[in-house]
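In the form predicted alone, a lone chain appears below as C-alpha cells.
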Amino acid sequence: MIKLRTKFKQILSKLVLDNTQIRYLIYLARFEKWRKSRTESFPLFDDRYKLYEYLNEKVIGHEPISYLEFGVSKGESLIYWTDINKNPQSKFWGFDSFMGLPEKWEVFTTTVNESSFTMNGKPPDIDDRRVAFVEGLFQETLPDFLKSFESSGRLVVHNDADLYSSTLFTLCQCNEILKPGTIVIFDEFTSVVHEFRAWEDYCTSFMRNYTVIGATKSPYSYFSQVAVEMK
C-alpha cells in the first residue's frame, strides 16, 4: 500500500502544473484574447528583420529616428537598424549591463539562468558615431539618462529586456517620452508572463493606447515581434 502509494505521487508530480505554468497558461489565454481583440489592419511577417524594413521605409519613410534598444546582447538588432536607417541625423542608444540576465527567465518549458547571454561586459564593436551604450542596470542608468533626453527625431524604443521587471521598469521610466508617433517594438512578446504581461501592466496602469502596425507571424515566430504606435 504504502509503495502504491509512493508510486502515484510520483506519477501526480509529473502531472501537476507548477506555479510558473499555471501563470504561463493563464496569460497565454490572455494573449490570444489580446490578438484576437485587435481590429485594425496590419501586415504580418516572416521574421523580425523583414519588419524592421517595413518599420523604417514604410511608417519612417527613412526619416530621422531616435532609437532606444533595452536589452542589447551582441547587437544584432541595433546593428541592422543603423544598416537600414542611414539618416546621419539619427541617433541610437542600446542599454545593457553586458553581463547577462540580472535574474531567471521562467517560460513554460524552461528556464533561463541568471547571467545567460553575457557579453562579459564588453558592448559589441559597432563602427558607427551614431551609436552609444549606456552600460549598467536599467536602474541604475535609465532614471539620468532620460532627464537630459530630447528625441531629434521619431522615437523607436526597442524591447528585448526578455524580463517582465526589466520591461516593466523601462515602459514606466519612458511613458513621459512615449509620445504619440512614438513606435514601440517588443522581441519576445510571447514570451506571455514577461513582454506581454509587462505591456498589459503599463497601458493599463498609464491608461495608455496604441494601434498594432506590424508582427510576425510563421512557423518559428508566432507574433514573438509585435511593433505598435502610441495614441
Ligand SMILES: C[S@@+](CC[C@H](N)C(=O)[O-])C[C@H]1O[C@@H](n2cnc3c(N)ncnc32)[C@H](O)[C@@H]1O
Given for the second form:
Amino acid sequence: MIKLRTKFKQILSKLVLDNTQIRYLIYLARFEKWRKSRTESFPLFDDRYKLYEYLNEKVIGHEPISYLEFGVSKGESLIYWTDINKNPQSKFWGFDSFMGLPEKWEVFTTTVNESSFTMNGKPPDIDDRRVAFVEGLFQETLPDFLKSFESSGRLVVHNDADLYSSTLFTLCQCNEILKPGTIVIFDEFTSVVHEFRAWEDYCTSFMRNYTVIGATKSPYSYFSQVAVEMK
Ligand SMILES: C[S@@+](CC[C@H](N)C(=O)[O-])C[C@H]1O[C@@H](n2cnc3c(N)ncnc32)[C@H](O)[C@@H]1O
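Mind pulling up the form predicted together with the named molecule next to the form predicted alone we just looked at?
Below is the whole assembly, all chains and molecules, this chain first.
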C-alpha cells in the first residue's frame, strides 16, 4: 500500500508542473476566502496615502510612533509618513540594501527582475533627524538591530519588500516586538503568493491573531494595501 502511494506521488510529481500561474490562482482563491471571512468592519480608501492619513489621524492620533519600514528604495512611503506624523518624539527606521530586489518577483503575468528598485546602494536623502537607515539585507541586519531595539510609542511595521522570502523573514524576526496594538501594514497584499502568503504562514506558525483596520479598494488598488492591528 505504502509502495503504491509512493509510486502514485512519483507519477503525479512528473505530471503536475510547478507553475507560477497555477500557484497564483490557488492563492488568489485563498485570498478571496480570507477577504470574505473577515467579520470586522474597516474603512476602505482609494489609495495608500489616504489609508496612511487615516491610520495616523484616527488610530494613532498623531502620537509618537516607532516606525519600521522594510523596503524603502526612493523613500516615497517613508517620506509620506514623516510628513504626516510630525511628532518630534517619533522615530523612523528604513531597512533596505538599496540594491533592489534580491531575487526576481514573480507576479501573475509578469516577472519583476532581480535588482529592480535599486538605488545603487545609496539611501534617499531625507532631511529629517528622526529618520535612520539600516542598510543591508534584512537577513544580515535585522537580528542585530532587534537585540537593542525598544519601541517607544506605538509600533508601526510597514512591509514593502514585495517578496515572500523577505516578508516572511522580517515578520518572523519581529514576532517578539509585534505586541498587541502594533500596526502592521502591507503594500502588496494582493501579490498573493508573496506578502499575503507570508502573512498567512507567519500567523499560522506563530499562532497570531489580528484585526483588519483599513485597506485600499479601487479598481487599481483592490486590497493592495492592508493595515492590521495585532491582538
Ligand atoms: C517596492 S521597493 C520599496 C518601495 C518604497 N516603500 C516606496 O513606497 O517607495 C522594495 C524594496 O525592498 C528591498 N528589499 C527587498 N527584499 C530585501 C531584503 N531581503 N533585504 C533588503 N532589502 C530588500 C529592495 O531593495 C527594494 O528597494
